[in-house]
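Given next, in structure tokens, is a single chain: the form predicted on its own.
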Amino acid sequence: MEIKGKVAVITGAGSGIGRATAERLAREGASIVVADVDEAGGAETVRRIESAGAKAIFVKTEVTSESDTRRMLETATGKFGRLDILHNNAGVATGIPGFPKAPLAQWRRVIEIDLTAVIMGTWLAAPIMEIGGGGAIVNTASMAGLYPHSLDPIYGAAKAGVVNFTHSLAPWASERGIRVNCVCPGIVDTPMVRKGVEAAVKAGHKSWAPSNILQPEQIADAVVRLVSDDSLFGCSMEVRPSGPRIVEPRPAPGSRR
């Protein structure tokens, strides 16, 4: 896909990926709709943007809200007249105290943000990028949704769920015109991360942060090949502080990628 003139729009877009998402994807020459429930952070986004001679427009956006959610597609399409990128990257992790002392509350909600919201998403902008002649959809995954992550289950449940819901629409790209893929960070420097650390540090637990820790630009780079390479769909994309790598789909028995 040809970046340039084309609109996406970018949940959790208010500071750490998303943001840096939101910037990259404005250098490209996309118009972009910045969606988040903190509002100063969103502001900042958009003016950053902005004063760097691109279009963003904020929306306060819950992602488990199906009107929230709604609300911000028909921004995109009402304000720049199309629908062809969205990034679900909105995310939260568990947090102390972590699974089994966790409450019910605690631990479903980020079910519903990490993974309920990515399919929601999803669902609501296929029919509009379908209109339009397709598009193209990044899910925020992580390599917890690759591998065991024992720290935090639920946030590893959730991811898992992501990975296998983008590579179960790999047909999406030849049946509707809209090619899914999703990025499977490491730990990267985000004021999310950085608030587990130091609420685990504070907890008396030892600081799980890397030394060689990524940084969002790394993952925005990431976002970007997803989005702009054709021959990319239903696929996970590792990234890692030695680089990124394609994990393709395992096919069902009996089945065709």
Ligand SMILES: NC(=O)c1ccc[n+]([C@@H]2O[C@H](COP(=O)([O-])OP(=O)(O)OC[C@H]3O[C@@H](n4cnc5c(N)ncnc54)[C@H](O)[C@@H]3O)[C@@H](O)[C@H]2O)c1
The other form holds:
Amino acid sequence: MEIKGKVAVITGAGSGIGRATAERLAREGASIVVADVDEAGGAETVRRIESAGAKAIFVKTEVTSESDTRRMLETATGKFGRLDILHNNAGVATGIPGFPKAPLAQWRRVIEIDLTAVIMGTWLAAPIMEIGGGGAIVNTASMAGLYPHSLDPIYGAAKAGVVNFTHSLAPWASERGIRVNCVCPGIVDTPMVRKGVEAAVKAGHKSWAPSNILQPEQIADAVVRLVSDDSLFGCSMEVRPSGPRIVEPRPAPGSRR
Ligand SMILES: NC(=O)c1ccc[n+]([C@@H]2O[C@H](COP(=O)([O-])OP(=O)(O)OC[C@H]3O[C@@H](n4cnc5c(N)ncnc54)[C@H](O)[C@@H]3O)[C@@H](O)[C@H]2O)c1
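If the structure you just shared is the form predicted on its own, then what does the corresponding form predicted together with the ligand look like?
Below is the entire complex, every chain and molecule, led by the chain shown above.
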């Protein structure tokens, strides 16, 4: 897919990986709907994109809300005329206490944001993309969804759900001209990780400083590749400091590309 002239919706675009992807897709010539619960963060992402000469609009979005998600997608078609790219990226870790001390409401919320919202965003965006002639969806999973993640099993379960949803959906989506893939980052230097380390230290855990930490821009590069390479669908792209790698590509036999 040629990104220039396309319209992208990115959730969690007020910070970290979502902001880096929003800025990168804008530089490639897309118009961006910046979706986040965080108004200040979202406004800052829009300011950065506009000051670089590209187009963006912020829509305050709670990704677990169906009405907010509909409004977010309608903003793409209403303001920019179409919807070509959806990056289901907003996410949270369980935090401290984790499993099993985290109360039910806390871990249900993690599953709602990290998994249910990805399914809902896809469910609502796919018919719009199909009418518009197709599109590309990239879900932010994690290496925690590909390998055991004993530090946060709830988060790991949600992200594994995103990986499997992506693989399983690919044939249905590609019949509608939609490519769906997921990116699986290792540890990335974002506020999520910095807050997690701070909370762990406060809770008396030993301080932890990973040596091989990725920058959000490296994940943005992987997302751009998943969006623009028309041969990729139903893939997980693992992103480690050694570079990106496709894991378990599941091409759908006979599917449209
Ligand atoms: N940082 C890492 O090491 C890492 C690794 C693998 C995967 N990820 C995933 O990458 C994605 C982005 O994380 P990040 O590291 O950039 O974190 P971040 O905290 O910098 O950004 C997450 C953004 O999502 C928004 N958000 C959270 N809950 C929301 C909700 N309910 N509705 C709307 N917006 C919401 C936040 O306001 C924030 O702006 C997440 O899905 C995360 O699980 C992060």
